[in-house]
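Quick heads-up: it's one chain on its own, the form predicted alone, in structure tokens.
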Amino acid sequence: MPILDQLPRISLAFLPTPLHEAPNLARALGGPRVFIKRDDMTGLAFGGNKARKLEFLVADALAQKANVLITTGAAQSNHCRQTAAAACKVGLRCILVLTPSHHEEFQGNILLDALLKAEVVRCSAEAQAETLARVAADERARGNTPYVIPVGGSTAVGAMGYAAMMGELAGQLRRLALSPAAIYFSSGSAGTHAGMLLGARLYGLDLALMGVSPSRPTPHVQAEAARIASEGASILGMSLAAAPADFEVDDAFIGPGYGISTPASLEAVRLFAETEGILIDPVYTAKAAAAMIAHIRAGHFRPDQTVLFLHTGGTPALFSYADDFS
């Protein structure tokens, strides 16, 4: 799409991702067919969907002469990981003002970014936009130009990612001959969501976006995902006035809290596992895989139909999870 191809973009991720079939897991289900996206292979600091959102990020930090990077997220954030493995590979700092996590061992994301070398800034997390908005300014007093990214790289920019990844998603889809019924992602931050709807409207795809809350209510996710994709819509010239009722979110796998597990999603981790050899993260994939398997289950599908899952990453995040499945 020669709009999104003129936007300033950097490398930093294995693409195109594959895209195969899940055979094992759709018999384990006795659904329709099953094809898993693996965006948890895009390289960058063993991988997920930052990846894409930081080849836009960075590419702006760039363009506007920063020298460091900061972000927040809570301590065993996936994006804050990533985004300081983006640093390390452009030769910038990164600082990163990190929230209580439900698990905060030196284990998965904290020790990567450790050995990532990020600057680590901690507060509370009703402390986390004063103490962002204080770190970049005591940087700006320092000298520097910092280029301050928010929670899960949403932003009109980073949902650039994910527009992008709808073109690449439709080239595989009509090579295989694929019309699929709907794909299932965990829509947290909701710039992946509002990427993908610009996506699908850019490249004419035509299949439910099915975003799966790990954390906040639906209405929430949506109204975040509705401002990003408007924004988005004018980076990229397009007449798009997205409302929140454009975007599907199902908050009902939540359970008591983000970051905590549910019976259903160490369920949906071990069946991954279990069938096709695949790993997905407890925090994120695993609730959106849990809405999946409980839809299909459910009867939501035929079995003529195929269903596609997007496996945005956070795999370094199960270590820290291990009394979860013992």
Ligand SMILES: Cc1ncc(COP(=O)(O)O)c(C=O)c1O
Second form
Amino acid sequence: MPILDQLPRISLAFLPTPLHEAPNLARALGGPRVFIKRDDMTGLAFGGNKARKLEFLVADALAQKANVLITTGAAQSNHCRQTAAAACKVGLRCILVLTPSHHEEFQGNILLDALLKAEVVRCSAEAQAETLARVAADERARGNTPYVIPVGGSTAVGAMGYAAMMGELAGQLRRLALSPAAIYFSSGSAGTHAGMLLGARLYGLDLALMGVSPSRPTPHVQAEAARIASEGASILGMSLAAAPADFEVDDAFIGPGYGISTPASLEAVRLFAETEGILIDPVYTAKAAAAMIAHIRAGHFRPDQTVLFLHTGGTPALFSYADDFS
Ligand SMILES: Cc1ncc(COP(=O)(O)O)c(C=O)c1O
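Next, report the structure of the form predicted together with this ligand; the form predicted alone has already been given.
Below: every chain and molecule of the assembly, starting with the one above.
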């Protein structure tokens, strides 16, 4: 039995997520066939990619007898919202250390965190690491056992969720007799990307992993992905020393900054909605979609090829971006 199948894991997501064709979108772009892998439908508190990581992270927390999950992100973090939901599901407390976001109103993920009874500690971006450490130390001093999850759940343990996703995807592609040229996805804290590289090697999936950064420059994301993948490889007993250059990361679609819409990202949101009735989010998936759209329009793929888009969720944030669309 592969090591991945023996790791501690709890069930939080509805799996497998659908993989389906997006013919209207493909027609509008006039290029290859396009299929969408719907990780926005993992189900946990409106879905998203973090549910897969949390299946392994929360199992690890429970194995360590933790009674409180502590994590951090920007105020509109999808990872924080799904961590709060996972904590509810397994009966743990959840503390979120939140830094300022571009959209701070009581909407989107901020509203959902409150409904999910997360305990919120606010701090500046500069004080994030120190605050996270202090909150964990305070909990320990009170006799609690915290389990600290870094930004985005991007540890080697969390990355196992996306190594496993590639096995799921390999099976779906086999059944559909598809050999896609590339899969586009948002690569932020790089755990998704690292896991996908491990899974691609494990399951023999030969397609380009096109990570698109929503925030950080390419070398930063590549270095993080390589670090997490190398650690993940040792969990899986794989002889793999991942290097930054193993990770394709495009930072050309960030625009003015994290969480700030661009003309291309706004067009991507509208195009997915108008052609397929699929909602993507302005912070992550719209920028990844903008990259895929630009590359298809620039003729990177032939009409007889197939391109995948990994919808990693994030749609609750859409509601705090109403101004960008009015
Ligand atoms: C909707 C969405 N997509 C993609 C990502 C990026 O995933 P990762 O941080 O694993 O690179 C995130 C991270 O927060 C996210 O919320």
